[in-house]
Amino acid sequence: MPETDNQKTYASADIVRYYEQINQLQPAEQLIFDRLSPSLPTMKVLDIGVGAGRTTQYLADRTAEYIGIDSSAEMIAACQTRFPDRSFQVCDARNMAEFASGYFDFVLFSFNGIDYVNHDDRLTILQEIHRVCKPGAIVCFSTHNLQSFEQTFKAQWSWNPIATYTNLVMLGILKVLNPGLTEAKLREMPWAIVKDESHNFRLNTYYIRPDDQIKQLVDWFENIQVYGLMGELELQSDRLANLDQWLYYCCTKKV
C-alpha cells in the first residue's frame, strides 16, 4: 500500500491543526476509562498515536505514569506545545524497542491509528504491545469495521432525492478510488485496505470484521471485549451485525 501517503497525510500542517481542535472523547472511550478509573492512579499508560493531545488532557493527570508517542514528529511537537510538563516521543509502534518489556499497566492505540499500516505491519503493532505490557495488562484501540464499508459500497436508495444522490456521489468516488473491488469481492474479505473518504480521500485505511479482528489478537490477548461506538458492549451474535463505522476492542495480556 503506498503507506507514504498516510505519512505525509499525518504531517501535513492542515492535519495537525484538525486534531489540535478535537478535544472530546467518543462514548465508547469515556465507558472505558469510567471503568478503568479505580485502577489508573497506580497505571504505568502508553498512549499510542497520540496525535495532537486528544486524550492525553484524560489520561496524564490520573495515572501513576503517562508517555504519548507518535510516528508524526509534527504531531508530537502539537502534543508538547500544548502540554509542555507531560512526556511524548516520535515513535513508530512496529518497533518500541525503546521500552522495556513487561513495562506498561495500560495500552491504548485510539482514533484507529492501528488501521494506516499494511496489514503485516499490523500484526507486528499488535506483537510489539504484548511485548511492552505487563502480565494481565489492559490494552484498548479501535479499527474500522469492513461489515460498515461493505454497506457504503453498495448503491443506496431513500425517498430523500438528496440523500441518495450523496450516497451515489461517495459510491461513484469510492470505486473508481478503489479500481477492481466489488461487493462480491468484499463479502469474501476478512479484512481489506481501501481508499476512504477519510481526511478528504487522502488515507489508506485498513477494515476489518470483527470475528477476524478477534481471531488475531487470540495468540497474544485473552478476556477480548468489543464495544460499539455508543459504548454498548456487543456480544457475538451483536457484532456479527454490528454496522458502527469502527470498533473498541478491550483485552488483557495473556498471562
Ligand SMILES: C[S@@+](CC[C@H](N)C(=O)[O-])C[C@H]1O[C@@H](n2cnc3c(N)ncnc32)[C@H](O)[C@@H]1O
The other form holds:
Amino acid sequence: MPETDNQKTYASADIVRYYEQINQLQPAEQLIFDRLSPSLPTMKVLDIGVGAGRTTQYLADRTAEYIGIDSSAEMIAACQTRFPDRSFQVCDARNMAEFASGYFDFVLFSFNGIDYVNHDDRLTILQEIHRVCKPGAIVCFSTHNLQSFEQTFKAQWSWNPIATYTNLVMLGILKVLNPGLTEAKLREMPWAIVKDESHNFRLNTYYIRPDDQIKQLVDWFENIQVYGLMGELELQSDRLANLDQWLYYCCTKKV
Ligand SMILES: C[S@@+](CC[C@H](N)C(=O)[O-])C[C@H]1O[C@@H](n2cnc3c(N)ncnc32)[C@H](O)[C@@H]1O
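Would you mind giving the form predicted in complex with the named molecule, to go alongside the form predicted on its own above?
And the full complex, kicking off with our chain again.
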C-alpha cells in the first residue's frame, strides 16, 4: 500500500482542520459509551488514532486515566491546543512500546483509524492492542465493510435518473482509481485495500467482510459484538449481511 499517502493526508492542514470541526459521537459510539458508562470512572483508557480529539471530550473527564495517541504529529498538536490539560502522545499503534503490557481497561480506535495501514500491520496493531490491555479489558474499533464497497462497485440502476447517474459516475471514478479490481475479484476477497471517495480519494482504505473481521479477532479476543452504524447490534447466528459503510466491533481481551 502506498501508505505514506495516508500519513501525508492525516498530516495535511485541511484534513486536520476537518477533524477539528467534528464533535459529535456517531450513534454506535454513543450507545457503546452509554453501555460502558457505569465502568468508565475506574477505567484507564487509551484512545488510539484520536485525531483532533473528537472523542476526548466524551471520555477524558469520565475516566480514571485517559491518554490519546495518534501517528500524526499535526493531529496531536491540534489535540493539545484544544485540551491543554489532557495527555496526548505522537505514537503509532504498530509499536506502542512506551505503554506497559496489561495496563489499559478500555482501548478505543474510533472512526476506522485502523484501516490506514497494510494487512500485516493491521494484525500487528491488533496484537499490540491485545498486549497493552488487561485481561478482560474492552476493545472497541470501527472498520470499513467490504460488503458495502461491493455494492458501490457495481452499476446500480434506479427509476431516479439522478441517482443512476451519480452511481455510474462514482463507479467510473472508482474503476479508474482502482485498476485491476473487478466485481468478480472483489466477491472472492475477504478484505481489500481500495481508494474510496473519502477525503477526495486521497486515502488507501482497508475494507473487510464482517465474518473475516471476526476471524481476525477470535484468537485474542472474546465476547465479540458487532454494531451497525446506527448502533443496532448485529446478530451473529447467520452470516453478517449488514451493508453499512463501516461497522463497530467491541470485544474483550481473553482472560
Ligand atoms: C479517520 S481519522 C479519525 C480521527 C478521530 N478518531 C475521530 O474520530 O475524529 C483516523 C486517525 O487515525 C490516525 N492513524 C492512522 N493510522 C494510525 C496508526 N498506525 N497509529 C496511530 N494513529 C493512526 C490518523 O492519523 C487519523 O488521525
